[in-house]
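What follows is a single chain, given as structure tokens, in the form predicted alone.
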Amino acid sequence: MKFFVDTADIEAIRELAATGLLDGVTTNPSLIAKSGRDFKEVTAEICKLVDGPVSAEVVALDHATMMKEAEVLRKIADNVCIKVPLTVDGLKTCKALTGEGTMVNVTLCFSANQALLAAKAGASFISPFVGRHDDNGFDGMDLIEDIRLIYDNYSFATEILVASVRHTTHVLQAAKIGADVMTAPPKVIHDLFKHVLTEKGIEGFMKDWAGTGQSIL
């Protein structure tokens, strides 16, 4: 499963990119606003830090303006992935952009039917929001299972990008289902490294090593 980080924090992206485990980045208007910086400037900087897709979201709601905004955004870097909402105009824009060879991430997906439409529109990625789904009394992972089944039934090339990831269990469940990608805040990705037994093991090893009085260097 590919790992994307969901943030516009340059230093957080730089730190994760240095691990060699980061495959891409997702942003949205809320994350950009939180950074307090210029949208295009931040996007360009992120694109230099990672080789994989960097989702940059249009803010228009009509097809014509979405296309104009997408034209500006995709000139920022070759790895920009245009993010559009799952609306009629959003999918119309998706169809037009993917037809031109541009990567498109269709966001705000909350049903398998919506995911089916996005795949038919040629989306590169579909972003079902599992955390928000859970918040509203549904099971986000049931949604991922349904989308996986439908996509496999028809061999759709659209990748399932599990979004609104709140904790490491979401990551584990998505991986077991066979999601293609997950995007999570930096904290959730860092939490994946942690286990109390790993920490205790390191503590024990270091204590024993110190007792030998030796040095590798």
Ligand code: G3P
Second form
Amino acid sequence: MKFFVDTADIEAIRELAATGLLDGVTTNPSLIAKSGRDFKEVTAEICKLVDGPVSAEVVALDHATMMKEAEVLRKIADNVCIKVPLTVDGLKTCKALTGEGTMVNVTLCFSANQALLAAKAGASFISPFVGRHDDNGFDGMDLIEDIRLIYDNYSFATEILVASVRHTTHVLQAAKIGADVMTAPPKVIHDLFKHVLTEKGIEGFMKDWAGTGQSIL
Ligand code: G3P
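What I would like now is the form predicted together with SN-glycerol-3-phosphate (G3P), since the data block earlier showed the form predicted alone; can you produce it?
Okay, now the whole complex, with that chain kicking things off.
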């Protein structure tokens, strides 16, 4: 499963990129607003930090303007992936852009039928929002299971990008289901490294090693 980080915070991206485990970045208008940065400037910086896809979202709601915005955004770097909302105009834009060889991430997906439409529109990624699904009394992971089943039934190439990830259990469940990608806030990715027994084990080994008086170097 690929790991994308869901942020426009340059320092957080730099830190995670240095682990060698980061496969891409997702942003959205709220994350750009939170960063306080100029959208195009920060996107260009992010694209230099990672080799993989960097999702940059259009903000227009009509197809013609989405295409114009996409034209500006995709010129920023070769690894820009245009993010469009799951609407009729969004999917029209998806179909047009993917036909031209541009990566497209279809966002704000809350049903398996919506995911089916995005795959038919040739989306590179579909982003079902599991956390927001959970918030509204549904099980976000049921949605991922349904999409996996449908995409496998028809061998769709669209990658399932689990979004709105709130905790490490979401990551585990996404991996068990066989999602292609997950995008999570930096904190959730850092939490994946942690286990109390790992920390306790290191503490014990360090204490015993110090008692030997030896040094490796
Ligand atoms: O990738 C989508 C994500 O940014 C939404 O997350 O936590 O705002 O539901 P959240």
